[in-house]
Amino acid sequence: MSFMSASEVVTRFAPSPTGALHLGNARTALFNFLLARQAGGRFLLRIEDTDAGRSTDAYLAALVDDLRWLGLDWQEGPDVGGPASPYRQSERTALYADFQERLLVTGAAYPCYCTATELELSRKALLAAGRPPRYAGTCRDLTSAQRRDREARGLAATLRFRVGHGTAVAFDDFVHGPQRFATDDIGDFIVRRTDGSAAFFFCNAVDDALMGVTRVLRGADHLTNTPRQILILAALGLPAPEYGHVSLIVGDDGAPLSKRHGATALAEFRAAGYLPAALCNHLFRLGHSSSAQGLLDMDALARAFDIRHLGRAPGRFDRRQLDAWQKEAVHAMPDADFGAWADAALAMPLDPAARAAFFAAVRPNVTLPADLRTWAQVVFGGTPQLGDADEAVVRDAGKPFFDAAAAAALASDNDLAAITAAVREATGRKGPALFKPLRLALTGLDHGPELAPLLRAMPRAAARDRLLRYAR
């Protein structure tokens, strides 16, 4: 058994492997990682897989892979071990049973034989009377004989924690400030289910103490769990960590982030080609204010992280902001990394010279791999098709315009300065009247990367053919 050091900051991320890692949990993991890294402490990963029906090894493997991809590492966890092993709650059931027995022996907990039907009827009656729907205490003071009678009838028992009356649980939340919960509003709660499995309140609190966690930073939806966990730890004589509850993430409409806002799972953003640096920088600024500007690496994020700047208002996820960070991250990539990322996106063979010229031309306009594929089609694909309005602009430029442009492209190896000079001399056109028809004929678009480097990447015959079709 190990307890926390008085001086070391220890944080944790404790997900359940019951689905894909979503942005809210990814942000919680990032914040805990940064908090520990900033203080030179430890960050541990604990897997809360007591829900055997929904937890799978496949989800666990995907979760670990997502966290590693994001750039997080942990000093203790199911894949690296540590002094508080094991780090999967499904492997700690004997430990929980021992602590539950301690509660039972000391009278801090008692068996409850109420059936689900009885509990539901009691809940409805309390609600109808305008009272909080907490446990009515039916089994709280049963005699030994009454308990034996219920067991003889085959009634399965949960284990309930005995909450004192007329007192309060108070603590300082390092995000929301002082908190106070009346015990009369909490009611006796279950710490062990009828199947013998430990309830979330119980194993989560016990593990935090035994693993030496000093600061628990988690979602605001867990705020009301905290008084129950403080009561459990006090009854067991275990130390309680400091608690902080970070705001939830909402969509641009202010509603909790969900599938109707688009992608929410980290794996979906990975598949779309977002980079870890982009996601980390965006998540860092959701519910956390900072004066640090620009794209920050993990060390810089840790230095800039400050729990005093965690907001109480929900963090608003904005895809446009994420895209802005993504563009910065793409531009900041070393050339070799960008090349590997782009090659994976294109999955098409290019000779080294064409590859280098293409990357140089389009990189300023690339945010996601889909952009690379779009521009590869423009540069290396077939003849672009124009809409009626754009077709009219090109046709209006006339045959002399494109005769001169095609001849200059072939003679100069697609040099834009030579092409525009030839067109200007042949037609007198300049400015938009020169460049717009030229860009439309060559790319099919009236916007995009600078035309000069784009032309250098384009096969010479392709440029000539695209120009000549308007010289007929």
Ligand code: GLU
Contents of the next structure:
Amino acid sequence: MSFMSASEVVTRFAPSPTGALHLGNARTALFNFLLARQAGGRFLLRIEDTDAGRSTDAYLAALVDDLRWLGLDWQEGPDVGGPASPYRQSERTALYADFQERLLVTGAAYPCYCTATELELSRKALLAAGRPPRYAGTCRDLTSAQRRDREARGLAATLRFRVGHGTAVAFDDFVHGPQRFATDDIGDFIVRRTDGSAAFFFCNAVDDALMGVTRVLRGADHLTNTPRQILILAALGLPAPEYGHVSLIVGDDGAPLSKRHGATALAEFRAAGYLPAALCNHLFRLGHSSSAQGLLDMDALARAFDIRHLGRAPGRFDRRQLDAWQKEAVHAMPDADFGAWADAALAMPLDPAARAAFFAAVRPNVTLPADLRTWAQVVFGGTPQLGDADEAVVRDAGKPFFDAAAAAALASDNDLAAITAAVREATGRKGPALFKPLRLALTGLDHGPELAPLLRAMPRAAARDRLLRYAR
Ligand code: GLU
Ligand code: ZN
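Having gone through the form predicted alone, I am curious about the other one (the form predicted together with the named molecule); can you provide its structure?
Next comes the full complex, this chain leading.
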């Protein structure tokens, strides 16, 4: 197309709005976005909504929302427009019809009048004979008289693409290397159904060409569509992009990621409080190896992305790794962002000083918003209840221990150093014998954020009550 320079890299994400955006698609979108970004090219969003029965505007809106939340943006798309508008396939049907007509006129495709029953019988017969169940070619060479006769009988026709015999379609997949598909294994295939709708891979290929897409990076489940798409584009005199097919994402058991591995929709991770940076950094390393260390921002991800490092083996989704990235992402957030994120998670009014002290205390221990709620409960909630073993540890510390601790807490405004000094003085205890009963009495837990800042965040009355409880 005239609007692009010959060397510009143009990639796209082409989802069908028939469900929630899941991790596999999010990764595909991310990779294509990074590929365009690192080359200073264009990334476009195309909506493949030709399946009117399953596509909804709600899914589309959610999809756009999820992609933007992830940090992706596109230079062309249904919401931002662009030179190849429209970007929703449901609005491009006239265009597909036009290209199908061209295939018909040049003889690259022909009307096929076979009924579903006839095709099924032929398929079974071929299978029974141990041959690949390709289209038998019944309508391939009908004369115009034979065609007129079938039309006159009112037979509905599909449009079938004529595939040459005895040759092969070869292409270099930039993930899987050289590919070769024998045309005899492909067989003549349908590009337009009897209801006039176009086959998915037809629209997909035509649009890539018309939109100037130079690189198609997509899931390995589309690898077998590629030879047919290359044939279609060649017949139409349209340029074919370079194709690369990334392996699918699997769960920790090696099976394709699915519901039974838990959350798979991006929105579910979003709702649980995962940060875009955590997801991007984990997805970046699924099926793509990188020596880049640490949490990378979008620019760094774009610089580090390398299509030569896309693996042929499936990428393994690992919740623990995602959590590790999440921890880093929470740690890396600017204070103001952390505050906003934490406020949203807590939905609890806190006075500014307590809020600042609380965030400072718990931040190193927070991976997800649920952790914030847990620690808020510990600090601001009711008096903790201890299990028997912990209760015994605290009781064993004795009344003088907690008398001294409570008095020091009050006098020092919850200063841990003052409290421990007073307790040491009163009881001679030090180390774990001092800290464990203190932490248990104050928090109900034997682990958690550093006690000094946590105590600074705790309301004075609550701290005193929790200590005095054991001074009886
Ligand atoms: N709409 C297709 C899908 O969601 C796009 C495939 C492709 O990227 O070419 O699987
Ligand atoms: Zn036929």
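Positions refer to the first chain, counted from 1. So that the term is clear: the rigid core is the largest set of C-alpha atoms that superpose within 1.5 Å between two forms. Here the structure is a predicted model, which means the values were calculated and not measured.
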Task: C-alpha of E120 moved at least 2 Å between these two forms on rigid core - done: yes
Open item on the list: Once you overlay the rigid core, does the Cα of L142 travel 2 Å or further between these two forms?
Closed with: yes
Open item on the list: Given a core-based superposition, decide whether the C-alpha of A347 shifts by 2 Å or more between these two forms.
Closed with: no
Open item on the list: After superposing on the rigid core, what is the C-alpha displacement of A129 between these two forms, in Å?
Closed with: 2.3
